[in-house]
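For reference, the chain that follows is the form predicted alone, supplied as structure tokens.
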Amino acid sequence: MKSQYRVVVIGGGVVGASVLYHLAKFGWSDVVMLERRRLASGSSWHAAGGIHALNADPNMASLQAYTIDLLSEIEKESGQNIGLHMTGGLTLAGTPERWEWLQANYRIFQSIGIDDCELLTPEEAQKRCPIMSTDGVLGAMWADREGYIDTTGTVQAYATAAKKRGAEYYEETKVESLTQTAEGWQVVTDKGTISCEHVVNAAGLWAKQVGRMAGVELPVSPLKHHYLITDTVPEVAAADFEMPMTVDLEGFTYMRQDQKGVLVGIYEVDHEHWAMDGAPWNYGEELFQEQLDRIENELTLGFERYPSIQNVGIKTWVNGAFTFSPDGNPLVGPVPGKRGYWSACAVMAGFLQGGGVGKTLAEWMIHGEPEADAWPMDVARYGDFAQNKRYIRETTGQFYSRRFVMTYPNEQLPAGRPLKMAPAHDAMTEAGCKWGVSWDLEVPLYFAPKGFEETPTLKRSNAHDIVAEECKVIREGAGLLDITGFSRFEVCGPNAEAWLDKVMASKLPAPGRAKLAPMLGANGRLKGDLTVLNWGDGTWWIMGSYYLRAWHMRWFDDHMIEGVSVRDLGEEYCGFAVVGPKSQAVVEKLAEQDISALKFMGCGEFDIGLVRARVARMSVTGEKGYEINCRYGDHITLRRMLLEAGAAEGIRECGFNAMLSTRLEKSFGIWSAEFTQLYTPGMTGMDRWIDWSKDFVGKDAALAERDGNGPAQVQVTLEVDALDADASGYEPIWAGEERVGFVTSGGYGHYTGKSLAMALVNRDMAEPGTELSVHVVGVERPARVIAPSPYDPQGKAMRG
């Protein structure tokens, strides 16, 4: 072991070994992996080893598909048998809602390029898995690319292949401390001290302690997980094919063949955390005693689903720990505020996602950006609030218990909530507000009559008419919307303007003006759809999506120069927007200055009643509107004054659901839907805001797109002949039998009375009037491309 390496990877499980392999494969061979015990100790050795390409998130699905393709490659490269069995797999639906969901997801998988799936009747499913009972099964989905591997052999294969490419790894080498230095990190082990530029935390069950060594509190916790392996099952032994991987969603179990018996795994509702501060250092290849009382209900369902196993013994019980993040996705990427410290942990499905995680992290470290959109597993999707132990306990436990429980798009889950609330939260609740959550913050969805409860559904909810009324108020009167859920960054300093001019692709606004500003990565893909405000006093604001606060701050810090200060105002500023044709009449009753002088996209400091506020004349609803930003302590007063001043105008409080409906009617895109790290300005129409005359981050790549052949797909607006449901995202779009695009977001345009969707389609399908079709909750519906902004296409309303 040398005293200096470029990268030290801590942890010799499947994720650490994959990171090591990919770093060496992509050209960084001066790397070492340190394992405190033996390779595959911890969770890797006792994992069930299931693999499948299906995931409703296209970015995670592509990483899983990559991992599956890689497995045979590393087996060949290493010479290590990984025990790969591609059996195919079944996902069973046991309720009408679940069957509807499975049919919808079958279409979404088509959108993201997973074409080896098919829907089956219960009888067809039983032919592929003859040991299962079809009692209660309404249908199933089959996928070819499912199966399982030998877990220990796979870890050995990754590590051996990495070693052949020049990387090193050492077992029985415990990391004892980390110290950040000017050049990188000093890693103290029980075998000596190593200096390095980068440290990767791939420590699995020990990720918490390895994080704390660097002053990082990662939102991760181990939970216990059961599976059993039976003795020989005669029906399995007699079959001339392997039983497929089978997931019984209503039964909370998964099953695969194991030799001549089967393995049955359980996601028990009665979850149990273990070692929330990290596993003991001397823990390695131990298991817990099975807890039959805790898994009794799910175990009974499993034995009923596979009657053949009722008559054979259980050969092995496994009750071991796996690590989980609050949403179940991995925590990957550069940790904000800790240069050279990288996370590769909380990879619950390590053998399924480990290859993709290793590829993503290696690309990120070497090239500065991963090829795929890493947001779903980016460690920066959480902020400091997620360090709280109770938050971690509640959210990881909720995810585990709901692993196979159906979650509806309009369902609000309770774990870790309410945490942060705007000051007027209680008063808004009393007024009927129903709340959602964005990052740590409670955000208003809509205002309902007392006693109203929304019913979870895949289709239009019973809040449909309530949202329609709020949309009407926005379009015809004055709506009041809490905008605490927008991010705000203050930029100042002698080089503030020069810095902004470099990181933003747009022309900067003049004093007293605001401007939409795309922000690009070096690869020319989007990093933000932001608004820059020039207050005219040497201070600038950047406004964007609240839940991207840590992610954007990391980007700003990574591109920082001398003479610039960027400060996150998320704990200092909040506010309200007044939107609609009567908005000016409301605000001017309170404004001490002439609010009528504030033109569209203007901004300035105003006295709004007793509140000294920063006001911008803009609105994502497409109506005339004023975004009034105030200090947290002024929020309650500002709301009260605006409601009193607007009483004669019929002002009404509205929520984000109405805002999202009205923005669709204007063809306004939003981040994580129309705008992501995968898309370019040319694809999304953001290129119209680019100032091509200046230098900015990502210009070369953006120019290559502009001056080349252009994007293969472009953004359009669709009108859908929907019935009782609307498109929401990733549904496939068809021209006859040809798949020509997919929905980025959708919903009902309450004021236009149209079911609308925004979509990426092939360029030759983008002309208004083009007849297409789209699957909505699994049902194909006619659709057509329409001109952008079906409401007020000339923008007269918002310009006043």
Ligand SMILES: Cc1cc2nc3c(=O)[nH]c(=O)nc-3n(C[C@H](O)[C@H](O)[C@H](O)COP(=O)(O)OP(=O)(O)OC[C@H]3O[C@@H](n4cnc5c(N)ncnc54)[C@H](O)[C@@H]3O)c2cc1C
The other form holds:
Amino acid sequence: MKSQYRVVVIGGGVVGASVLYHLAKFGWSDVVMLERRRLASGSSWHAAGGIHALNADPNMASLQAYTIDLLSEIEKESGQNIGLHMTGGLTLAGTPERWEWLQANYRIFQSIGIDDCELLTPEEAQKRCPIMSTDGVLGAMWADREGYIDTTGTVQAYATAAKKRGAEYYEETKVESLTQTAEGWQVVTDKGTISCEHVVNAAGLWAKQVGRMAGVELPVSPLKHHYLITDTVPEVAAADFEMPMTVDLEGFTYMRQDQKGVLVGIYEVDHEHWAMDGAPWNYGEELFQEQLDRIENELTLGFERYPSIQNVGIKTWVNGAFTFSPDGNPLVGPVPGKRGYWSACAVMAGFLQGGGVGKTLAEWMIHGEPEADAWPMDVARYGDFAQNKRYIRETTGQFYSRRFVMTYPNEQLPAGRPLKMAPAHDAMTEAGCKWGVSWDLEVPLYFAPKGFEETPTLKRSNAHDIVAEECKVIREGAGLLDITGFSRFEVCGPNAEAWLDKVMASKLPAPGRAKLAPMLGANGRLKGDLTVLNWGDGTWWIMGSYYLRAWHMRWFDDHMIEGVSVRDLGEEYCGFAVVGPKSQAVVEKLAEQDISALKFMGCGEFDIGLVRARVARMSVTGEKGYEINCRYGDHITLRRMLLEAGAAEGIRECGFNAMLSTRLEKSFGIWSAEFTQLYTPGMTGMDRWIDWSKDFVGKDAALAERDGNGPAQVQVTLEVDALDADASGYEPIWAGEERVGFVTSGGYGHYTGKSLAMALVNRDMAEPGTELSVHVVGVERPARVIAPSPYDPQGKAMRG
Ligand SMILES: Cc1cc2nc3c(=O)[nH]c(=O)nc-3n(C[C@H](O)[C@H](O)[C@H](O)COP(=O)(O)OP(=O)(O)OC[C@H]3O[C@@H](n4cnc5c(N)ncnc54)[C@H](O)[C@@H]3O)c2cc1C
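Moving from the form predicted alone, what structure would you give for the form predicted together with this ligand?
Then the entire complex follows, led off by the chain already shown.
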């Protein structure tokens, strides 16, 4: 072992080994992996080794698809047998809603290029898995590339392939402490000290402690998990093919063949955390005693699904632990505030996702950006609030127990909530507010009559008419919207303007003005759909999506220069927006200064009643609107005064659901839908805000797009002949049999009375009037491209 490397990867489980392999593969061979015991001696050795394509998140599904393809490659490259059994796999649907969901997901898979799936009747499924009972099964999805592997062999294969490419790894070498230095990190091990530029925390069950060695508190916890392996099952032994990997979602089990028997794994509803502060250092290749009382119900369902296992013995019980983040996705990437400290933790399904995690992290370290949109697994998708132990316990527990439970898009889950509430929260609840959550914050969805409960559904819900009324208020009267759920950053200092001019691709606003500002990465892809406000006193604000606060802050820090300070105002400022044609009449009554002087996209400091507020005349609803930003302590007063002042104008509180419907009618894109790190200004229409005359981050790449052949796909608005459901995102779009694009977001335009979708389609399909079709909840519906902004295309309402 040398005393200096470029990278030290801590942990020789499947994730660390994959990171090591990908670093070496992409050209960094001065890298070492340190393992305190032997390779795979954390959770990796006792995994069930199942590989399963389905994931409700399309980005994660792509990552899994990459890993599955990689497995045979590393086997070949390393010469190490990984025991790959590509049996194909079944996912069973046991309720009508689940069957609908599976059909919808089948189409979404097509959208992201996973084409080896097919839908089956229960009888067809049973032919492929003859030991399965079809009782209660309404349908199934088959995927070719599913099966299982030998876990220890796979870790060894990654490590051996990495070694062949020049990387090193050492077993029986424990990292004991980490110290940040000017050049990087000093890694103290029980075998000596190493200096390096980068450290990677791939410590699996010990990730928490290896985080704490660097002062990092990761939102991760281990939970226990059971599977059993049966003795020989005669029907399995007699079959001339292998049973497929079968996931019974309503039964909470997965099953695969294991020699002549089967392995049945259980996602226990009655979950149990273990070692929330990280596994003990003396924990080795040990298992816990099985806890049958916790899994009785799931076990019964499993035995009913596979009746033949009722007659054979159980050869092995495994009750082991593996790690989860609050949303179940990995925590990957550069840890904010710790230069050179990288996370590759909380990988719940390391054999299924580890390849994709290794690739993403290695690209990030070497090129500064991963190729894929890493947001769903980015460690910066959480803020400091997620360090709280109870938050971690509740959210990871909820994820685990619901691993096989269907979550509807309009369903609100309780874990870790309510956490942060705007000061007027209780008064708004009293007024009927139904809440959703964004990051740590409760955000208003809509205001309903007392006693109203929304029914979870994949289709339009019973809140449809309530939201329609709120949209009407916004379009015809005055709506009051709590805008605590926007992010606000303050930029000041002598070089503030120069810095903003460099990181934003747009022109900067003049004093007293606001401007939409795309922010790009060096690769020319989007990093933000922001609004910059110039308050005219040397202070600037950047406003954007609330849940991106830590992610954007990391970006700002990474691009910081002398003489600039950027401060996240998320704990200091909140506010309300008054929107609609009567908004001016409402705000005028309270403003001590002449609010009519504030023109569209103007901003300034005003006295709104008793509140000293920073007001901007803009609205994402496409109406005339005033965003009134106030200090936290003033929020309750601001609401009360606006409601009183607006009474004569019929002001009504509205929520984000109405805001989303109205923005769709204006074809205004939003982050994570129309705008992501994968898309470019040309694809999304963001190029119209770019100031090509100046220098800015990402300019070379943006110019190459502008002056090249142009993007293959562009953003359009679609009107869908929907029935009782609207598109939501990632549904495929067809021209006849040809797939020509996919939905980025969709919903019902209540005021226009149209089911709308925004979509990325091939350029030759983008002309208004082009007839297409789209799968909505699995059902093909006619759709056509329409001109952008079906409501008020000239933008008279918002400028008026
Ligand atoms: C019962 C069970 C069944 C499962 N089934 C599946 C499945 O079917 N498919 C699937 O994909 N996943 C499955 N998993 C999950 C899978 O096991 C994990 O996702 C995977 O093992 C995580 O790998 P890792 O490398 O992140 O962590 P680990 O395997 O825990 O590896 C971390 C390594 O870091 C080392 N380490 C820690 N601290 C230090 C230090 N300070 N210095 C040096 N070394 C250190 C540890 O010794 C350990 O070897 C299952 C898990 C369980 C418990």
